[in-house]
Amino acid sequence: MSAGDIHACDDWLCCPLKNLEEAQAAIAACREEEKWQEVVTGLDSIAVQFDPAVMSPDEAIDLFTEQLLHPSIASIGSSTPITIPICYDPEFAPDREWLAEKMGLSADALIAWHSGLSFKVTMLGFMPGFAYLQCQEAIADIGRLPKPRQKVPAGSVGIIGDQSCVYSFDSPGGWPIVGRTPLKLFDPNRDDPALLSANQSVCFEPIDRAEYETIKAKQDSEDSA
């Protein structure tokens, strides 16, 4: 990127980024800078908000350019890898059969395939704690459902190809659902409300329905305590 790639307005700057590694480095650098009032990231871009009363747009562009061109490697940090329990029970995986047929797999083989994949969190967005994941292996395009659902339960895991997601709250959605985790993706009472963070490595571990209910009941009990 260059300064010419930056789009500027009265109190916002935005810049496209080439790849995930570049994006993660830029995000880490900008979030350490107190002069940015807000840092908003996308899959291939980053935007920052500044206070025009504190620094001029030209000063903001200079600072932004420096951070994008020379991000500190140390600032990228390393999130602890996480293994997310996932239940592939048909009730929690309404598109399992459809996905299996699309992938040319049996339903059981689909579970083994999916739980053997490794992912990295690219960003959080759409709603608090909603995680977008990038698979580390190449996957053929699956696409979205022909008709979105009005309600996808929290914890549902969707996949459309290389990209996957985990729903943090009940919401409408059009991603094919392959399973559901009993873990709470977002809890405002935790020190870190979001379970996942950008650049974190993620894999899924199959659990049966009984294990799902046990973990879910424990979490619900802790919430009501």
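Numbering follows the first chain given and starts at 1. Basically, rigid core = biggest C-alpha set you can superpose within 1.5 Å across the two forms. Note that the coordinates shown come from a computational prediction; the quantities given were computed from them, not determined experimentally. First, how it differs from the form predicted in complex with the partner chain.
When the rigid core is held fixed, the Cα atom of residue 191 travels less than 2 angstroms between the two forms.
Fitting the two forms on the rigid core leaves the C-alpha of residue 213 displaced by under 2 angstroms between the two forms.
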Second form
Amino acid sequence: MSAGDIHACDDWLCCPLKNLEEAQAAIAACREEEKWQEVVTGLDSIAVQFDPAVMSPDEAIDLFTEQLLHPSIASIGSSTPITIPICYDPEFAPDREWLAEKMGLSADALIAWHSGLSFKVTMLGFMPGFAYLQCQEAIADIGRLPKPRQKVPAGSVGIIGDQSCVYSFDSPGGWPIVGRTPLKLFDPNRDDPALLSANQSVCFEPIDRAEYETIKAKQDSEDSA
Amino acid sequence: MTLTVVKPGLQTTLQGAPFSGHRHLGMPAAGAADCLSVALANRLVGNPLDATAIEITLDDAKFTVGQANLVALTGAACFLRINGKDRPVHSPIPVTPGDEIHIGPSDKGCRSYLAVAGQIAAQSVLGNQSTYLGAKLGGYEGRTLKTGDKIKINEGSDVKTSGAETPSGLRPIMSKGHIIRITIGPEYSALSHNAQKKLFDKKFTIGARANRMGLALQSTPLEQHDGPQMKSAPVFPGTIQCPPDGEPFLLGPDAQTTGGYPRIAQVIRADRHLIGQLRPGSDVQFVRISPVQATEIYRQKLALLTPWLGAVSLW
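Please show me the structure of the same protein in the form predicted in complex with the partner chain, now that we have looked at it in the form predicted alone.
Below is the whole assembly, all chains and molecules, this chain first.
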């Protein structure tokens, strides 16, 4: 990047980035800076927000440029890989058959196929803890649902080709749903409220309905403790 | 002490400071949609300027008082009545047990703020008490207030207020038309030359889809060049995005943290409190300024507010 790539609004700056690794290094450098009120990444860009009473846009551009040119090396790839339990019970996977048909697989083969894939978190956004995942294997783009759902339950795992997502709260949504995890994607009472973080490696491990209920009950009791 | 909700109105929530420093986790700002009005209300009852207050939207609302206290109303409401008797807005008003506080509907503007001395004790999430409705977090069980809800007020507060009213020059004037200053956004060039001109030459009307997440900007469609689709990128309250259908929308305090439509403009921080007072049918005229001018305007605005409010920041 160069300073010319930075776009300045009155209290935030943004800059395009080449890839996730570059983004991760840039975030690490920017996070160490207390003058940024927010450091947010997109899929191929980063933005920082500042208080215009404290810093002028020009001062902010100088600081941001310096940090983007000298990214922190220490934290690259430091996220621990995570295995997310997922239940493919038909009730939790309303689009399993639709997906299987699109992929030319049987419903059972779809489970084996999906749980064999590996993903990387590209960013959190849309809702607190909502994770966008990039599949590391090539998958045909099967598109969004023709009609979005009014309510997709928290924990639902969506997939539209090599892009995937995990819903952190009940919300409307148009991603075909392949299964559901009992894990809480966002819990403001945890030290790290979000379960996932950008650049983290993710894979899914199939669990049955009973295991789902056990983990869910445990999560809920921790919640009320 | 408590305030009991008798009539909640359309959308009444507990709101104060925005959530800060959590956008990378997907956590929106939330907080008072009109940060200036909430600061003015808190000032009148001796609270910190960003203390949690009751944010009332368009409709009228009623509360009953559990214990003697001091309240103040600012924002869009057309009246404040205690036990049916008109009382002044922008003024600290003593209330006693059993009193009914009636906050009038908005005839201009959109949101009113009722501050209570001693501060509201709301649910704290990530070190903040504002309500984020999208994930049902904070405030009063993460939701809008309902009839019968009892809002707790911290006990043992030592209410200190001079009893003075907001100076008339600092009272925001509620209007159905606003001039709002913007800087151009990163994808401004996605707009056609003609659309770039229209963004500043024509007015926009707020559509029916208007809430804490965002407001539809209607009546002036903006054409775009056919370019490659952009990838989801960071957005902030006050960002104006323009989807391919040409009807831009202005993001509010509850806006999600990233968005995939061109970010054509950004409302400057000094004017962002006005977004909280836009309502369906309001007219908006945008004026383009540079980021450097915006900084100057923001600092001058704070300087004008400081003699009355003390150290203040807007969001």
